[in-house]
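Shown here is one chain on its own, the form predicted on its own, set out as structure tokens.
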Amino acid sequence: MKLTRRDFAAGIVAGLAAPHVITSARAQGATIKIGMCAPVTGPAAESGRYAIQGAKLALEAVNKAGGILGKQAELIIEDDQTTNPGIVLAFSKLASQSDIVGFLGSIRSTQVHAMAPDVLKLGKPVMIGGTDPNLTHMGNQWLFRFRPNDSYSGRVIAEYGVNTLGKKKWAVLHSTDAFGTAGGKALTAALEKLGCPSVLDQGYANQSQDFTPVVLAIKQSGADILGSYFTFENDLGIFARQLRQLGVNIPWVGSPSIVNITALKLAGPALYNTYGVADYAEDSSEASKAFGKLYRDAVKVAPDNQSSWPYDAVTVLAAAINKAGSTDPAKIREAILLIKKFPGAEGEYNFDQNGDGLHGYNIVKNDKGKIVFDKHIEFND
């Protein structure tokens, strides 16, 4: 299905159009509230600003298109402090407001795991960006994912490195948190299926300041290619610089953090000629291009997945509520699961019964600091 920019705009308007005309919010003094947990402080504060901007741009589009159920939508933000206890507290504050109809959680799987018990207890839809496959397979019907999960990223990294780059001896590097562990397992499993078991499976602790032992382990392993899952961009920036300083220049294919704006700023030339799986790639579709222009015009910087998934999350949540004609959580959930062929910034959304909306990844290359789209790989199984 080929989507044009006109299709994207039309999809937004059609999806957001309320089935019934209701007295305007300004006349009633009422709004539809959406809650958002975001890293306003902590090591992910910069990427948090991008996420908030993406959500706000979506909210502006929603309100211009008629709002939600005829009312203007409002975003209520709580700081998750880039920590697990922080997001539990942030979500608790939002959940205590009974008039919030849906939520945006975290892009970090470990934080989503931390808040998941409270999400299940509350019983309202929560949009997430965390990519640990387990998040939508643990019996929590209220989590809806707006990025492809790592069972797809591992397969794409492995397939591209082995079949396109022709490399067989892999070093797999990953954070030891929930995201990194799941991603590392997905990549090693995919490599084994391709007949290329990793020569090194190396974990690291988040917020490390010295990656010298990790780099030396990679160097001594004899690996001819590196696959990585980094949770935080500042860790990736430090590692990339130290990797190059110690003379390791093997091909590197990383998880989406390798092409995030923050990582690119921190690592600079150390990330030149690396590859990444990117759920958001500006040139991957007409809808992605349309979001890219919207974001650049508003923020004056290039967008990445920190901003694209919250944009899609707000847009889809609003469309689902309008389709349901109600703010009843069960009806919203049913409407989200029925969404098919919805053109979003991240890709075309087709939700499965587990709450996963996307099922493939883009491969991109860092060409002297510019992220260049190569190809999209989609899986149907």
Given for the second form:
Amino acid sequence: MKLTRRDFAAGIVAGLAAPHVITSARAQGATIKIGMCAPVTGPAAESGRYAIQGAKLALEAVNKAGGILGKQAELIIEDDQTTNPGIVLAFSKLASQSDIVGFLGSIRSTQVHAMAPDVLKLGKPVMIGGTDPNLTHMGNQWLFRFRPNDSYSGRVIAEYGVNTLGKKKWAVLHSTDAFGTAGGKALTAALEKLGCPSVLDQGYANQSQDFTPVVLAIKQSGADILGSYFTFENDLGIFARQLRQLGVNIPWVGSPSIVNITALKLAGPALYNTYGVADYAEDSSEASKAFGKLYRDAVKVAPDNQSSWPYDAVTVLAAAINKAGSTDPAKIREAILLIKKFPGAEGEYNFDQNGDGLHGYNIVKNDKGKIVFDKHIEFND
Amino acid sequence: MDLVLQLLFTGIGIGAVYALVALGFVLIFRATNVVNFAQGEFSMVAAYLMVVFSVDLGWPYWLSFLIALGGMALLGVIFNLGVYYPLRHRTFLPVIIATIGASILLSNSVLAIYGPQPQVLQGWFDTPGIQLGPVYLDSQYLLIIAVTIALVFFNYWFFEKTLLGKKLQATSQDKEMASLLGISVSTMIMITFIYSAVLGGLAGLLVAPVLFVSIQMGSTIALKAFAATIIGGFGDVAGAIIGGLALGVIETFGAAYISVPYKDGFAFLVLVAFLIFRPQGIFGERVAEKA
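Let's compare: the form predicted on its own is above, so bring in the form predicted in complex with the partner chain.
To see the whole picture, the full complex is given below, headed by that same chain.
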């Protein structure tokens, strides 16, 4: 066969056009893709597994109900290694796939901060679980939060401790990462507003092996109540045991990690009779109960916030795309912000212009290892 | 004063853990002239073995303990044959890189087999601790301190009073001369790896009830233990013990009186100070004379 000049030119054109045609075909592919950065390895690998399960359960429900824009939805997972460089790498891998229409980021504020500049550059919606209030207040319009931020948790912890438990002398303990620092600040600010400035504001570094100096500082401060923001369950478990061993038995109201499954398993009786603010409490609403049953049946583990927020994130993102009738990022963003009174596992979503979907917390008590719902405190500002 | 005593006890307890792992570093360094960066993972693997036998299979605690230590001896053999032996004629760098690779392999293998969930392991005693006046003594830390003291005497007796110990010392000091004297160098190195793996495993088994069993538990301890060996004088058994204890006490008091968030910083600040002002470590002179 003789290759003519025309055949050669046609070949070159076909070769140049092929990648575009393939990309375009992929973009209009059989599925709608959602990217998820999750800690498959590293210290948070266990909670990462719960997060993936939560997202997958939501995806199944979405697909059963007809999918997104008439197509089946697909989850693309990248390991964030529980580190900041890890999540930046994971997100860049996902972002390079142009057919991914929306993403799930991290539950850890420090990781969301690390990936935030790339999110802004990409300009596609990213659902997050990090609770540092700054995340939705730093001009990044593509971050949407599926847990109440720490300005609410701090206020709820303070209000419950001061007004319900009647305690005024507070020791505030927090990790020194973005989550813990923001949480600690929110709590101390809320306590000051209530006229009870903390007697001890103590930070600690993650992955500490010993908390004796911290426990002794709490003891010496004369505090009659403890408020805490722990990032990792290992730390919380070690601290809880040392706190009780060294004879500190003051009431303790903690951030959501105090009631998560891993913490309960590790600390055991050392966490009995503690209180926690919980964005997910199984008995707090019908939607929460329904998610709890679905999760237990599928995963055979009690549900917690690690799995509930990705469940809600996928559900809301799918609903928003369907409502927008398009995968155009700006239209999805608009549709998310218009979501009001949406019943989720975490609570009722009413998105504000900052991208915060929830504005209140539940208070729960550890009753001999069983987490019991006490009450929900909602704020309107 | 109560505060000082409580901090001192905790500092010595956590320092004893560093000392146990540091001892493993030192023994391998003396025998092979390389640093085994998988030493921390030995602790982690032993703790997971203990969880498998004691928690999952429900076997008696003492039996699980012995099986876990036996497993570590086997791991020492495999480590020697798989990581060190093929590279024994190369420079120290490929061996060190191989130990880093082995540490990654070990942690990821455990992750793949056992999953990422941290596990709870009960201690030897039903009583979590005793109140001695104003000081609370954690029973597990008491055991760790006791084992460390016992190991100091055992190491002295073993290396100074037994023929095998002397052969090991001879091998670590001059392999060629030891070989000329009829000592099987490769057997001595094998025994060193077995002993180091068992020591690392012992540290893991003792510390697991306090710090929980997790994939990261070994690397966190090993980093401090490595600093302890440098502070004590690399290659010196007594130095590893003193360095570990000193590090534990310094970081505990530093956290209590200066800053909790910078607790880890104190350990490495001391390390930097030693590297600048006394790079041979506390017991460095003896090593220098020997060299």
